[in-house]
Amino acid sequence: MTDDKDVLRDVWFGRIPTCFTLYQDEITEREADPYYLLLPRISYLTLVTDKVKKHFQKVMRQEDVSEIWFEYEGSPLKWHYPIGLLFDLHASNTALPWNITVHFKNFPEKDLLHCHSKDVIEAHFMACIKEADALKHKSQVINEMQKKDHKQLWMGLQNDKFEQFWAINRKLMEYIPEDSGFRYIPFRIYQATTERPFIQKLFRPVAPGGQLHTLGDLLKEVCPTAITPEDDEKTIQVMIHGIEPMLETPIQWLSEHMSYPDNFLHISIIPRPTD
């Protein structure tokens, strides 16, 4: 891969400000005061909020305690979406701190997974990276990878381990040069004003002349309407890590160096704005 570390360190390093609350109707012993964190954009909610469920379990009795879930307005967060795709999808056009409620009860079964131990979060996290690999080199980079390796992968990810991380998964970023770029790009398209979860496709980064693919080329081709026509107002903004990159950027390049530990590119659809 080419070698733009910074870009890999200012994503790695994103971090949202955010103010998490106890939803008025949990029952309390005395009044629970808010607690701050700064979320990295690349983790997942449930692997980073120990010290919030502790803050917030010093004013609970125990028997009204039980599985800890997330809300912004009343959608509940998706755990197994990284941090960083939840707050772009929901909120990135908020003011912050990002305001998100704190649930002990009532948990919605329809629209969130369960997820009562961090062995389920790196279950998931390793089946992305599986099929992300399969998607980019028919699965041969990670399946001539030994156990270890995998496992610094995770605890690259849980620890917060930027060189830890990158030392295993420049592995996964490599392809043969004479190929240009991976076999097909990892990505998923969420959009925000839909029900469907995601859109994802088998998209290769090189035309078959081979000139490379675009953001704007996977876009047209995958989820057209995300292409304002040149003479009309934009509507709708596409984000990934939270900026809006060029939609000339070689989607090769976006995915060597802006897809989320996962391996996957998390593209935001949202509308614009209008003030």
Contents of the next structure:
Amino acid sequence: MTDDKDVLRDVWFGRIPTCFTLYQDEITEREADPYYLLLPRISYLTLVTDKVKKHFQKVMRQEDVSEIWFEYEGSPLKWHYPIGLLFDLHASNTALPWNITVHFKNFPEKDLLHCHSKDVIEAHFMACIKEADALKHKSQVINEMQKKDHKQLWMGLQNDKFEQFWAINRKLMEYIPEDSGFRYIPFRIYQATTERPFIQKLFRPVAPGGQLHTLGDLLKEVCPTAITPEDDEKTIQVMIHGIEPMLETPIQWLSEHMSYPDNFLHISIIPRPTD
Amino acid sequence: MAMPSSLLWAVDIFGRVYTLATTGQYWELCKDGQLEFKRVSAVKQCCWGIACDHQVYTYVFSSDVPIRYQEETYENQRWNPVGGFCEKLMPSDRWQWSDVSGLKHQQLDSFTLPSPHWEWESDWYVDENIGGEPTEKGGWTYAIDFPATYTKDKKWNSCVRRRRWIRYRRYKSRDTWAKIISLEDPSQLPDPFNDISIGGWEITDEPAGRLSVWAVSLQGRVWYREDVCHHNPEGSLWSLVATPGEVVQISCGPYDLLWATLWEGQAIVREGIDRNNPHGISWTVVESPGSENGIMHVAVGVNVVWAVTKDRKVWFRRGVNSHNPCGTSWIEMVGEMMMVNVGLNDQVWGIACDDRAIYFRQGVTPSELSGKTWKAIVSGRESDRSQTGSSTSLLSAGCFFSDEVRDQANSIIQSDGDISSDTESPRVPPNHADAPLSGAAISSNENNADSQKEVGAHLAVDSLDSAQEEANSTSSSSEKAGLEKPESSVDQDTHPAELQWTNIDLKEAHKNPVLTSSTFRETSSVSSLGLFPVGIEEPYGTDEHPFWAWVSGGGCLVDLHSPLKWFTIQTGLSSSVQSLSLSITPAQTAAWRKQIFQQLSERTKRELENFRHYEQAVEQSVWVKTGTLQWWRSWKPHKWMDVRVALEQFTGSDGVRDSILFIYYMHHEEKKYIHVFLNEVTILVEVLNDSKHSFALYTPERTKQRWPIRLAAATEQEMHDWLALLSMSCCESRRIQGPPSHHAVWSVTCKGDIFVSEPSPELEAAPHLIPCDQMFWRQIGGHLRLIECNSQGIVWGIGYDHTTWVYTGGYGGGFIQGLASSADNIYMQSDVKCVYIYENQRWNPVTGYSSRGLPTDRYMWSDASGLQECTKVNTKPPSPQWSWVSDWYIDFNVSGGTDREGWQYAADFPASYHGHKTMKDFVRRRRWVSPFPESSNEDAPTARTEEGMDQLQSFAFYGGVPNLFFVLIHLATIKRETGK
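Rather than the form predicted on its own that you just supplied, could I have the structure of the form predicted together with the partner chain?
Full assembly next; the chain just shown is listed first.
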């Protein structure tokens, strides 16, 4: 029988095959070949695309290069969302590889945050972890950690080191057994169909009566539109890491096993494809 | 008893015998639990032991094959004309009842059972089968006369006949301890037994199940039990085997290896054991590893010998094989043990000094008989079913479906705590509902749930309390790991009455050994228990983990392919993950879970299968080198620990190659590591001394703490390999290559090693002055006492032997050789350094000047300060690279002058000395000198000139960590003078 730790590995080693193409209007000295890459689902676009950048810069003049950004079918891709989330939200149920367009001009200031260096990503990542721990443990665990532990979390992500990351992250996943779970579940629900960036509310993993809350309970409470009434045909998919967990799945278990490295459960709600 | 797997036997300090199956997770109390034992020695089919009554017992497993023995006797008759065949025989004939030969009178009723452990299967009956064929009536066979050829047919000349009566006896005392009853004359009997060891089953197949049983009596005599085999499990009698001295302990391997220890601390080895002579022929004495600590205990296997010396150190005997049972030399192993035992396949177990836990030696293979590390067996004891009823099921339930059960147990504890009115009870830890944080809590909870006795309540609160102490010292992570730690239940029949007054003792005692999974610590107070703790009243009552006194693995076959479940605390990540999953385990089989697994694998297939040829976005770093080193542990008690070391190199996105050194160590059974980014390393220095090939690694932070990472390799070569690699990696991550630049800052350490640092432009540029502890130093080969450079790249130095040297522009050299050295300009360098010691004497009215000082005086042989004792013998070269050039001689060339014999006089120590004796002088000293050169195999990029020198470095600088500050101060001087 499969072990829960395999879930952690599967989540960590999730890869999305991606084809990067330079935007047609970018000025190049010669034609740029597309660039193919396996992107880690749990990482960030700007963290893993140095090679892409280098590849396209080779065919461009220095003065035409400014900050790189990515777009999929007209939507600028937010680098500060994990790659897996971006894919689930925008490109689930499409043919692979994922076709991403690379831009060096006309940075969409209103849609994207600037990312001038890896430090910005690190700061964002650490901020998420801290927020998550504030929800889970009133920040007690993250505050007890040393600076080097924080660094190790980041280095683990950056260098794709599962063991290195989890050696520290496991502490963030602990809780007092008598509580049966975290204080609140750090989650964010994204909807492809709305303008609102995401839903985030306080939600406890255990009902006052002691029974475990499920994914369904969460959706019912914070995003009722995602729940299809029993009889209706399902028009909506609830995706985490490219899969649709059953609504009966305990939310605490999901939080422990299927959170992104930033310790948040990033849940995408997308329309079910009509064949 | 069926044996689905093999068993490890052990005795706890209360003398209770437990077995642990290779497929099991719990220590099971030996079925016959009435007796208390001090020693056991097991093989597959049985176990021999010495009980607390000093009697020898054997415990034979039941099996499908009965142990039966056929007794036989012959009834003999002669024909006479009157009555035909009758029992009247001629006077010259054999007895009417005899053995087969007719020489021994054997009546039916003369047969008695050899011991109470046998029973008759049936009464005597006539054997009607002769040679497989049924005989005619009554089983008689006929012959002309005794003794002759018997036939089953009666012939005309058949004058005698005989028939065989048989009766089977069966050994009944199986699965129980059977006392070995000696039938010998009591005056011949051995004195009470002290040690026992069984083995030798590989020596010969005949008779089936033959065993060598060796025992040592209290008077130090060695006894061999004759005729132990399958149908005679008790053997027949003890025979004395002469020894060259009084024996304390003995160990017998599966084959012909037999070692014993003498009171004097040597070991003796039996030679000449073979199939014809299982006793062996003679003894050979093997000396202990060190003169001050004799051998206390030996354990032998087929081709291995392990020993424990009186200081509890563990030793492995090198070079033992069937041609050389004595082996060649001792190797010290890590760990301090009370005893060790070698089992099947030469696997090794030991009982650690500090926590009395049983450790299993991991990694013992035919090619690596000494194994790799000790790993604690943390299996709990299954509760004694007859005593505690359902506790076992509770325990397992508590393990796997923890929540409700624990809560229940918990509530009981609290109520009990109230009743007990123990002052400690309000201090029940707030988080004790997740009591799995220690085995203690589990066991006591469970115990309590069962017993409902007030005594139990005392106990529970008490051990909870100690559990809390433990919890405080344990990281929160291990609390979780505790979830899966099945722990012993408390045996309630042990000293419950004592608990009320031993409470405080209990707590005291618990502080130290509470951690069942602890790795080695320095000898603790527990070791004062001594070797033979059985029978001593110990304050450890109903403990969290068993304290073991003896272990025997002679019947325990560890299958390297099927993992043991004895080490139930998983290490590192896996434990945490498993404990995470355990937290909601009732849903292990829930549909949602299955779906997640299934969908994840589908996802991986979908997203990855056709795209494996795509490039990975994140380059995986490369493990450049891994290995085993020792690490000087950075917390108390400081000691060398075996560690795995790995150098991991990766290319950053900016193209710079950087490396991380990982040092993996075990702490409380948990795998942990420290890591160093090599671009932060400021200096790597060799720390040479007699015992270790070690080096130290500094970072700015560690320089501040004055606590470098110290690592030691098994061989000098290995250390140099690591140093060269690390040094190269440091240079690489700082983009330093080739020879030092003209601006380089040069320095020598107090040991004479030469280091250079490349100044960065900011070195002296305000406001970003680089503090000197952040400068990176790399070693250049060679050995000098003083070094000077200028900004043109000219570097000169002076050796300890006053020779001057000039830098040739080469680089590398020394241990760097071959990796990143320049091709030329590397030359041999040698250096000579003098060591001075002082002979001190005081005048007394009777004998004049003599080496008899006042009690307050300095050592009679000392260094110049008099503080350090330095005799000719104990003064050694500082590292293996040095060797003495000449013997000690008296130095007349001392400031202040000497007399003709080299003496200098003074009124007292310490004072000013002069070279002639006056009335006021009561003490005198003279200086002895011995030069030693640096070994000439050190290559250095220096060439030689000539000069002079004055005084010497103190010898004391050599031992420990090199003094970096000395280097840095020295360096400041140079820096000023070079004036870039």
